[in-house]
Amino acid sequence: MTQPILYSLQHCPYAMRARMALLMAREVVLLRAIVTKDKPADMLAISPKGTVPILHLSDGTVIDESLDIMIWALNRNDPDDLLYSQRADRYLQMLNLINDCDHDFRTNLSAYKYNKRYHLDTEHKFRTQCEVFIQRLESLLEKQNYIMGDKLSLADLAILPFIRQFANVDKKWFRQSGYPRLSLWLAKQLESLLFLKSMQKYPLWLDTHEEVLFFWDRK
């Protein structure tokens, strides 16, 4: 094995953010596209919990948490300084914000999606709980173009897939919801070459067993 192997699911938000970080770090990996209902035995052998993304390094190390993959890649190469390397305080602020996204917000988002799908009476309750985090982001974006400042950061990449999910639960409501800065930020990220590259579709690895080089040559 030369390049690291990345097991990835196209529309998984955790896999999305890992792919974006790998692209920004200019890492070259062998991508193996999977589907949830048919997980490769090779993948389960190195990470029995069976969730993506999973990065299998050439030395045998397995990284199976998306944020860990992002930080690993950007610690190796961070040409755009997404980690705010000269600002330890900002880095800790990013990690705290991402932690809030990954726990309280994601839990409420899952409940909101479920309630919307099945037309349950508690839909509004869970959307309102999601809005605590949404309002926090809107306030940050009142002062700057990106979540942590005037340039892209780890936080933008880590949080983007979940804000995309939130907006998609009820698109009409989100358009009229009074979060103009967050809406603009979201549109800008979804139209970026980075996001479009990260969402490129590949044949399922179990169908072809062809190794796909995944990287972004930004010249």
Ligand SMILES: N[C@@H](CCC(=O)N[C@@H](CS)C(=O)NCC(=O)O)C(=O)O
Contents of the next structure:
Amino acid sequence: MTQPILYSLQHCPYAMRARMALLMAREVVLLRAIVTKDKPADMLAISPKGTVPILHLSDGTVIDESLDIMIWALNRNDPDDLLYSQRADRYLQMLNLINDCDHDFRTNLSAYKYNKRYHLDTEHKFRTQCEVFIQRLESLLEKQNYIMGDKLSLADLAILPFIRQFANVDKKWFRQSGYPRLSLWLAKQLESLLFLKSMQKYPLWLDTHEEVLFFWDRK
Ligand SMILES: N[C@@H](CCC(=O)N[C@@H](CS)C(=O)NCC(=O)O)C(=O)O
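Please supply the corresponding structure for the form predicted together with this ligand (the preceding block corresponds to the form predicted alone).
After this comes the whole thing, all chains and molecules, with the earlier chain placed first.
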């Protein structure tokens, strides 16, 4: 059987979370590394909106939203029960939290990043708006080691790349901010084998046209 093809951008937070879920699902995919300034025609042909990640299945199905890729992979195989398969209530809570991350938090995060970069005086306003979501995570992590409980879940993987971005906007401020539990959670996730593997760099597919198998090769 032909493996699904994943169009991926190394530092894109959406692609990062899709790659982590594919690894956790032990899915084997052919990874095609791209850059946004030179998108492959094959990629635009299957998904004209032109965002990554995209997963192209061998039956022709195209999944071009990162959360859908994560859920597709974990629905096929979820050995660590990241989806809380026996807990519909937990699953819905996760989706709500991820939705808040992907909309309100991400909008404020983009504004915070932009304002910081161009030294605009509204930087603090947007950082404070981001902190509503940050404080919510901190409160959850005061009670447990992961966002949904005492084990890793879809929510941790989906949210991680955006908290990483938030922390990186102003590392000094984040280190001194009152979010010790979130800082610990972030540090732990960033040094995990899963994250390191998901961030492995590959040559651009348009340069090599080589098929790269991407999968979790640990026992
Ligand atoms: N909602 C999409 C967002 C994906 C997205 O915006 N990806 C960015 C890269 S981080 C992208 O491909 N942008 C297209 C461009 O910059 O041309 C998802 O979750 O997959």
